[in-house]
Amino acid sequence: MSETLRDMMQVKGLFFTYPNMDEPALKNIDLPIRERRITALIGPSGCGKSTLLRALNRIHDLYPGCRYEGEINLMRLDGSGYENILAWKKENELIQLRQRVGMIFQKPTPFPMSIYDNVAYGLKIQGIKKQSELDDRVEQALRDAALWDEVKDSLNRDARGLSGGQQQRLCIARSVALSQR
């Protein structure tokens, strides 16, 4: 018996455009993100690969006089059908929005602070003040993105101070954070 497989995400007709250029960077995009799969984007330099990615999550709005046109479609969170991203307008929608798709980008990014602050910030501002749920929600986050072992100990070092490797994991360990239910 073959296992039917919900789109996550539908990106249906978009284009985008960057400010003060008349040719948009992705033109009619179409794409289905399935659950439990992975979807690789693949292409030479400067195709619109991490022009894509952002859009995903609305991160283009930071900087004024981006446009998009078409739909992204995300599942809401109860499973009963797809919220279009891009109608969205308020704050609290797209803080929501980036936190449930984060990005992990090439250059790792580490906050200036702790190992544990790092994985932890993002469930502080959800709300989790409960000192055991942090530590048992940090631990789980940093196991799940192999890097426990290796700062288990240290936990209270500057994140900044990590090789490049366990930088990356560690954002990995931060978004991860987010997911744990």
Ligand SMILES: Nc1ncnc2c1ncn2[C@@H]1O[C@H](COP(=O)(O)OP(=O)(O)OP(=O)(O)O)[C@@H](O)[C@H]1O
Second form
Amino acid sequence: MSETLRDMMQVKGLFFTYPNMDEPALKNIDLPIRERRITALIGPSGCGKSTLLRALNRIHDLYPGCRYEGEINLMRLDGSGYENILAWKKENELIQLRQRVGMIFQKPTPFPMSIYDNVAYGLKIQGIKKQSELDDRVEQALRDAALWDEVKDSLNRDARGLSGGQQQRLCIARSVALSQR
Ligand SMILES: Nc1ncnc2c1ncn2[C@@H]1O[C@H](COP(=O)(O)OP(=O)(O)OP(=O)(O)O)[C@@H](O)[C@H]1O
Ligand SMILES: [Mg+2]
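Could the form predicted together with this ligand be shown next, to go alongside the form predicted alone?
Zooming out: every chain and molecule, the one shown earlier first.
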């Protein structure tokens, strides 16, 4: 049976220019991103893959002077339609955007804290305080990232002591911990 998948995001006519650059790094990009599907970007070095990914949660905006034109439409949480995230200006809107559109970098970036606290960090920001709920969500995220068995006896160890591959999976766990199930 075929199912109709909606677009979770729709990039439309997107141009992106880095600060102090004349030429846009992204020119007239159109890209639908379907829900519950994996979308892969393939292209030569320097063609703009990372630039596009970083536009999708406005992480570029941590540096002033970036210019966007066009639309990046994100489905509302209740599924009732789309909002153009390029119109969002307020700091709390951008924080909420980054809670929905997670990003895992090529180079692992664990926070300087314990394995447990790395995964619990975003959940605490979301307002989860109950210890048993935090424990459950941390365990589930670590299981989803295929790291649980390796760290379940050392959750209080500094995350920076993990191997590179383990740090990468920890960053995945930290990101998926925030997704609604
Ligand atoms: N901070 C920046 N300021 C100015 N130009 C930049 C900046 N970062 C990237 N660029 C330029 O934007 C273009 C796209 O770079 P980007 O990093 O998105 O490529 P990529 O497709 O991810 O490449 P790779 O496969 O090597 O990771 C390149 O020409 C690059 O030089
Ligand atoms: Mg890249």
